[in-house]
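The chain below stands alone and is given as structure tokens, in the form predicted alone.
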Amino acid sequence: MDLDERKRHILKALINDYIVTAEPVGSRTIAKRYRLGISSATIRNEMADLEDMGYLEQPHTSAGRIPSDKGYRVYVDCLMGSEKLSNQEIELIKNSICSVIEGEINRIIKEMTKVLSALTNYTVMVMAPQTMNSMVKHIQLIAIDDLHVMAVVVTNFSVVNSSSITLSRPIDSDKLMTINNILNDKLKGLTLEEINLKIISEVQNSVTGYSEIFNEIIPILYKSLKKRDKGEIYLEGSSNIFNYPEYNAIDKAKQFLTMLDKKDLLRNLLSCDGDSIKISIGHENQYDEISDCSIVTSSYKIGDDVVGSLGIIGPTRMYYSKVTAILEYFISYLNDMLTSYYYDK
């Protein structure tokens, strides 16, 4: 970074002020509010240098300066510092996640989208798991009568599928329980890829005389464990963007809402490498529709597997330190809770 200490202090002060006010910031404002120990004239000269270097912009000749995308980038990477969440915010995150953690994962993620939007006051988009590493959690055989059995398969993600099976000969309760135990003993904890020919052969040999039970369970297993090509996108707080004066213009608002309807575009925005938080600012984004927005993205995990991703969209004067602090804690706690519920049980 080609900025000396004084320029860094001035740039940080200006961006902090602009994030709060959305008004161009002048040298007198910085001199009065931030007590940098230098005169207004000196600050004005430094701001002119920062503008020449591309870190600031002057929207009008007589106005103060506002940050450029380059200025925000230096701020995010080097200047903003870390934010500490209040005890109230921490408890809100914990209570919100704990209240919905049990159930199918798509419902959990949908509720999490609402929580995150409420915490940040920005638009939040979350992609549900694309390639869940589903495994068999439990198989239950339930007798309907002597010749009919209901087979139920439950995965570690609480996906439940069932099918009615017609038997070729009657089965008593003891035999049904034995077969039920065999299926769970052989298949519990396995993914679809792990249910190979050897496993299938072992199970078939163990349920001799009632092979139709296992033959019917195979398609149920496939339906329950198969990977999904595209994760569903959940959106919350679409109207939050209009809380910011930058989006008072009708054309700008319409462009933003139109962008949110483009699911493939949102999936591309949510594509994450690894589980670190990524911040894309203004023109760093590849789509013109969001060239005046910033997006903070990350992924969430179950165990060691990254299963989905989320993004927070706001104006470029986003409260970056607060958003990253909320997201870091939120993701960490969500990962722990999902892993505990779906893997450790």
Given for the second form:
Number of protein chains: 2
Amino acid sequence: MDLDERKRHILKALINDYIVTAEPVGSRTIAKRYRLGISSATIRNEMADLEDMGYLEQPHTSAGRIPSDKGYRVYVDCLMGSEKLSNQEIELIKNSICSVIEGEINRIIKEMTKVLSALTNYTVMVMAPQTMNSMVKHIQLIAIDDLHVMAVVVTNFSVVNSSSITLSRPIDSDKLMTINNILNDKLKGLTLEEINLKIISEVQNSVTGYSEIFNEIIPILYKSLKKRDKGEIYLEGSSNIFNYPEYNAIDKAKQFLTMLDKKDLLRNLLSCDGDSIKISIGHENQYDEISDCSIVTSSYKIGDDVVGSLGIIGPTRMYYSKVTAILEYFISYLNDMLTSYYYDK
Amino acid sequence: MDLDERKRHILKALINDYIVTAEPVGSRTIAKRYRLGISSATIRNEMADLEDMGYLEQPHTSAGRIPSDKGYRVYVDCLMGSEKLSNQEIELIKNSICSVIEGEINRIIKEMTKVLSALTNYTVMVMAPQTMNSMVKHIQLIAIDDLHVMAVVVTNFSVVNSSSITLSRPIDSDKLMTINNILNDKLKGLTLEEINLKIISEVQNSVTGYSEIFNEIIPILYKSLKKRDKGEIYLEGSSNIFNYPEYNAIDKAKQFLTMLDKKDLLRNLLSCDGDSIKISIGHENQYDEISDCSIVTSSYKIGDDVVGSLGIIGPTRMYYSKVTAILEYFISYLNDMLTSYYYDK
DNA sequence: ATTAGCACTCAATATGGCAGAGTGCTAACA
DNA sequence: TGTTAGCACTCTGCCATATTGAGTGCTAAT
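For comparison with the form predicted alone, would you give the structure of this protein in the form predicted in complex with another copy of the chain?
Below, the chain from earlier opens the complete complex, with every other chain and molecule after it.
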């Protein structure tokens, strides 16, 4: 780090101020508002240096300075303190997660977005688990009547059901049960991802005498399992963006909200790997559409497996310390709950 | 109708013009653009009358006129012609519905929003079917292992699954099957709505010897069935609103998009009954938030049962004839598809 | 090395004048 | 009596100009 103590103090003060006011910060403001023990003229000189080094920018000659992406980066990495959550906030998180933990996982995920967006005042996006990663616990063939069968696949955190399968001739329940048992023997314990054509044909070959009925059931079952599930995206608090003056210009707001309509883009944004909280600032993002936004992302897990991820998106002038603190707590609590509820050794 | 022929022509011309340009329309514009065979001065007099009668409004003294809600109402009820869909549009609708009709119903519903919003350029909201209205086709108890059971209820258009039920002592598969059969006998053919505590206790009383296990399974099954399902709301094309100049003012856009975040409000808007397409203009709406919007709604059906509804929302200056035409075609096609796919006599 | 002071720059805001669109009214006309 | 041409009037939108205030960079003094 090529920043001396004093420059760091000034940079930190400036960013703290800017995060609150959204106005370019001048040397005099810093001198008055923060007790750094130096005059505005000195601060002025230091600020000119900080600008040369790329940490600050000046919207125009006679304005104060605002942080650059690089400035925010230093701030996030080294300068910002860590925030404590209030008891109230902690309660809110706990209650919200507890109150829905019994339901199916997508309902939980959806509820999460609401709490997070209420707590942070930013837009929250969550990617629900892709069923592909879930593990088969049981397969059940259900006879609707003697010509219609439906397959239900229970996995550790989802239930996949095939569409109704029409058979060419009636099947009796013993036969169906036998087939059911074979399927269970062969497929239980695999993830949906792992079930591929090779395994399917193994199943088909391992038994004789049922090929006809197998041929009717298997393709539809396979298709249902492989129905490309891209991981549902849930959004909450899109209109929170209007709270922030940088989006008071209609075209800015339009750009932001149009971006949120592109689910594929969001999916990519959320497809981060890794465990910890990741902050992506302005142009660090791969997409032009969000080059003036920051995103704080993390993934959530069942056991040790990452099953989905979520992100909080707002202006680069984001209240990073708060958002990070909330997300950190939230994720760890959520992971615990999900794991204790859905984890199967 | 207290409007003579000439007034009607003028009103129609004015609204047609305003729908396209979004600018107050002056007498001279109408005289030039539409061949009504009368001079601008005459039109001016008629327009003053129309304003007195409440069909037009004047934003300020020296501006042209714009339609009032009452004006739009007459237009929608009597004046606007009916629009023909292009072959291209028809194809688009057919393909979109066909391409997803195999999946589960919510996926279809979701896809619908996309097509409609692409075709109309407005915001589309859809309320998915409430599972409450669906009819039990089959109940299956699935033994995950000898201490865990799960109940799956297949209905005509959804699959409801209970959470995993932990039993206090192991159960053998014969016993489970017997219970399963009893449940099927008693509940098959009922809608989820119709299954209430009375019926449940009838089931419980009608058999002896299984009470212990029944007592463990029934409450959880019942809870799953009754899990309040409010009918998921799907939105598409929220940012379409930015295409329309009346939302160029940031606070207008904010108001609109904040309104879309209120799912309960949308649910109420969509909870219309009745069969046909309904148009709700400006202040005719019950909510202040949308007093400058119009909504075109309709419900969709499986067989003769209304299962959900959808709405297209935009500025009162809406391209009513087009929207109506598209929605009409869309709904009738959708009804046919849903019915042929999900209808069970 | 720090600071006070000053000239300079630039955005934001207010002010006034002008052009254009549209009206209402009156008087003439068929 | 209904229609029309003409004209004075009104109001918005736009442009140019002046003013203000915040903030800088530079210089000279400490």
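This structure is a prediction, so every number in the text was calculated from the model and none was measured. Positions refer to the first chain, counted from 1. Whichever C-alpha set is largest while still superposing within 1.5 Å between the two forms counts as the rigid core.
Once both forms are fitted on their rigid core, the CA atom of residue 186 lies 2 Å or more apart between these two forms. In the core-superposed comparison between these two forms, residue 148 has its Cα shifted by at least 2 Å. Annotation: Cα of residue 247 displaced by less than 2 Å between these two forms, core superposition.
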